[in-house]
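What follows is one chain in structure tokens, specifically the form predicted alone.
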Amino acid sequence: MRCPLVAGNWKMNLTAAEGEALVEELLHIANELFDIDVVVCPPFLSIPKIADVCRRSRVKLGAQNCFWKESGAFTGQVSVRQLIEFRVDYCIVGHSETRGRFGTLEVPEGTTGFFAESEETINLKIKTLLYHGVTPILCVGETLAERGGGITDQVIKAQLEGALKGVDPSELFGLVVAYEPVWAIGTGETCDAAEAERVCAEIRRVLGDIGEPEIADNIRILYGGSVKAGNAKELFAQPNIDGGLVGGASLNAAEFFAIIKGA
């Protein structure tokens, strides 16, 4: 049986005393222990402070991204080893943003390659954080022009293959991927959730194929893109959906623990 699991992805987004703030809100209106996992990804400078708030909870605490080498020249870069000083369980992997690939677009278009993430990166990130115990939630998902074009599944089956390029079959038992289809990031589109669960039961076809499928029926598979109150519920009953990550609406307490509810 697969655990849900609702992790917020707070983006650029938050103070550090913001975020502690927003978390102690969601642990007082819960009111209770969660008996899902419960994920918050904040910006890397509130991870400490975030650190003790979830230390004390049954929240747990992801990074938005990592890079893959311990240490070195490498300017701007955070390391796993870093993360793991401060008890970061989760980290996100080749969301989207960071391939530059964006549902909304909010700057020029020619500063999209400065996020520049490839197939070979996120393989990278993700064999370093399986490595130091880190909970990879690796991302996929298609354009509105690769949707148009009908090469949605083409296109996740290629992301999976290259992030998962080389990783031992067994070390699978560890992974969650989020489907995000680009379209639908911040854009108040959401897949709908009869399309939503055939994506997620392919890509979970697709990690048998990998690995095996007893392996890829204990992956946790999430959905994200638009996730609100209003749509939890119904995404989140479908048998290949396994939880949410969930963009805007998890920076409102109210909101947030709304969609823990629906998983």
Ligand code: PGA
The other form holds:
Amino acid sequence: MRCPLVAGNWKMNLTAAEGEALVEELLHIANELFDIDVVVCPPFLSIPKIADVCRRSRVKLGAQNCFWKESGAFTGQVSVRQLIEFRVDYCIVGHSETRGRFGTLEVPEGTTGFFAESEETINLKIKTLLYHGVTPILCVGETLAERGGGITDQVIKAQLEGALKGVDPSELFGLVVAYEPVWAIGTGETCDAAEAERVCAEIRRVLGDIGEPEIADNIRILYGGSVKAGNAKELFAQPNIDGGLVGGASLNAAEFFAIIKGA
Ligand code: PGA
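Output the form predicted together with the ligand next; the form predicted alone has already been displayed.
The next block holds the full complex; its first chain is the one shown before.
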């Protein structure tokens, strides 16, 4: 039996003080729920403050990204060793925005390469997180053009194989995968529940090939992309969807509560 998980990805939103106020509101409800994991992923700068609040509660702390080296001349990066000092339990890896793939492109097309995330960097991050006992939330998903071209499953299989290359199958127990169709992120367009279920079942099948089916059965697979209170229940009721990775709707306590209840 997989424990449902709902994670809020705040992205580059909320100051540390605003984030603290939001988590204080969340504590009341989250502390009453024992059969679900609730995670918040604030910006790096807010992590120390949010860590203090989370320590008093069942809400877990996640980061939005990490770097795979322990320390060194890597300007602007944050290592996993620095994250675990604040008891970060989860870390998002390979989000489409860090891959430079946006649902609604607001940066000039030619500059998206500057985000410089690749299957190799994602693989290094996954291995480093597992080594430190932090649960990676590995994001995979296709763009609208890839879906239109009929290569959704192919793209996702390649992303999973690239990210997990050389990872010992026994370590896959400590993994969460989020299916996030790029075209559904921040656009208000949700993948319909039946199609999201089909892709998540395919993700589980590929994970079974990479590791073993019994391991894949234990991996939590989330759906992400315009999850709201109004669609969460139907999405999370699907047999292969174990919760959600929520962006915009996680910035509002009442809306996020309603989504958590949907799981
Ligand atoms: P959204 O973002 O819920 O705002 O679409 C989801 C995500 O990017 O994780």
